[in-house]
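Only one chain is included here, represented as structure tokens and corresponding to the form predicted alone.
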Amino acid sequence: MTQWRPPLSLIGAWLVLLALLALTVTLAYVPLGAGNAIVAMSIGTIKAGIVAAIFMELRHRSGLTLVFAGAGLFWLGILLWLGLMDFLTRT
């Protein structure tokens, strides 16, 4: 009966995903100001393009699948901004 490996793609998505994590949580103890958020969204936002390029396999799809991908995240971004101006005109 033979092993079966994951491919070397996955593994090091996985690594640099790791590696991602610890970087994220070394610089959260760093002083930054208002850059703490910055970074930590730009390195979450890497995290999510590797997610999505990988282990949804995403590089390999079609244009139209891409255009559904980016419409789900067009719809995010939609209802992130509603929630956040409902919170931002409370009194």
Given for the second form:
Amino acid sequence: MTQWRPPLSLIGAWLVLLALLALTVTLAYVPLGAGNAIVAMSIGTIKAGIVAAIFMELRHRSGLTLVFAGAGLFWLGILLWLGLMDFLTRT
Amino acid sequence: MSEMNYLTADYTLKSWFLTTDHKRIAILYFASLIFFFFIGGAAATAIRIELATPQADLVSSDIYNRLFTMHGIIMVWFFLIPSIPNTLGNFIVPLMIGARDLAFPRLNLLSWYIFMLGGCTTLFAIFAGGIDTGWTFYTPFSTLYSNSYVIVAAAGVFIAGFSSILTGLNFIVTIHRLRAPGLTWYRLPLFLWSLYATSVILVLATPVLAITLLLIATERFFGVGIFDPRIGGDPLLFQHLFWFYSHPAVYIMILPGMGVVNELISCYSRKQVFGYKFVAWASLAIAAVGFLVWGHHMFVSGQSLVASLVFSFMSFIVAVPSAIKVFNWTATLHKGSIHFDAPMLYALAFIGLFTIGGLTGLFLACLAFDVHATDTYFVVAHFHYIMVGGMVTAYFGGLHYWWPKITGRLYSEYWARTAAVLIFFGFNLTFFPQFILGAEGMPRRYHVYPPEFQLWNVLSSGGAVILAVAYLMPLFYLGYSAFFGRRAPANPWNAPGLEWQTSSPPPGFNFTTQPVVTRAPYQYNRDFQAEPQNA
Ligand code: HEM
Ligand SMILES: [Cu+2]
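Can you switch from the form predicted alone and show the form predicted in complex with the partner chain instead?
In what comes next, the whole complex appears, and the chain from above leads the way.
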């Protein structure tokens, strides 16, 4: 925090996120059937990756910080796994 | 008090409201929580008065809905979740690990301001007209039908969530980075293990609550189909998301209480806690497994049978680490030199009441039983045994135990014991009849009931009067002692923890010299004299 650097990477990441948002919205109006969901989810994953790597600066971190970030992802997995268990087995 | 301490350092208002001293922030939280406890308690009193007779005499059904909603929201988010972590935890954590402060003192102050902003927002919703959804905000009622201040109240809870996250973050970093030399993980007092586990839940679960409340607002304002089936949503999705947070949140509410009880049981039995490592890891096990059981709140919601069976099974597993703790506390008492000081009375009450709450939790985890008991007073009794009988009792126990450290004064042992006994008695009289009412089928959340339920309801309301008086008592004798009590020595209870090795109240930066830890916690010699962790 001692020296201030122009946050070029932050602005770049922000522009990329906006571009991906535009792409999501555009593709949502292209009829792809089940493909729509897959495309939206994939773009969402890329966006999350960008946020984690650049805004959260995880690409510069190691050790314990990554463990905690990984734990967050793992817990999201639990939410999806046990949540889907209900949705996929309803009769 | 010749030397300077954190209380006498400065007397200006500014020195309180802009302080970054964890001890003063603890006191800011403490004062705020007393305030919220009274508001929540006032709602409870009104509920119990109404239920003393089968007919509606005090309030209409609309007002009744608003009363129990306000009671639940205030007690859960504005009292119980912050109770031990933000008052006792804030005060004691740095002292226990031999640090000058928490890792992020300014973040700590910010968390209090955020908490107050959230609290005021929710209070505004309550006084502007109230909320009638119950503390669980179930859809589609909350999104489509309720004509009350749902969004404002939810916004208050949303805001307060960030103060929880900041506190959790602060504790995690503090416990990782600021431990005194020699204070290895297995030398940490168990209070810290349980606060660490609590913090992990705070950080992992609270964001999901925030997202869920945002989704409600999105649906209510923009008509995006998330929970409403008519526009492509799924109403059960709300319950999944809500309980993914709220079941772990019940462990946010009990783990710190368990942590306090370790300190009390060990100090007043003059023995180290039996099976230290098991108790330590049981806290983390509760934090982890607590995330796998949320569906036990949804047995009759229409979730799939497979899901119900899996969640039922998991709920049995989650009781194992809690049981380990109960057994280990009991074993700690064995052959101890037991002192029935007021904090110990609270700790013993905790063990008994928590056990009843936990065991009835197992009844409810049993799918076939829950289908009958769900939404009855049995559930109400279950969670009050844990949250009030357990956590609030532990809070009072911890408050008495550390009171001399916080204020530098000793309270009246006689009044403290009287209050502890009255609380135990009043509590059981209030909530035990509710198990019976539930088993007989009285549903929760109604303000009228068939006359045959009156006897148990009258007992319950009578117990509530005793409980209310008993809860008010500490306000007087503790309040009195803060100004007129005898001066407390550094270590009035003969305990070995680092927090007792500095003066009472501690100086601004806690220790005059950096303590160096040389032994495990909870050590007493043959004559039951404490062996300080740093000597
Ligand atoms: C020993 C482990 C526990 C088990 C197996 C357990 C089980 C359950 C089950 C199955 C229910 C749902 C009952 C129903 O709605 O039909 C329930 C409700 C509840 N439990 Fe527990 N429980 C446990 C511990 C706790 C703890 C530690 C707390 C609080 C600190 C707690 C607080 C609650 C609350 C607040 C509800 C009611 C929520 C509502 O519908 O408003 N439980 N419990
Ligand atoms: Cu639960």
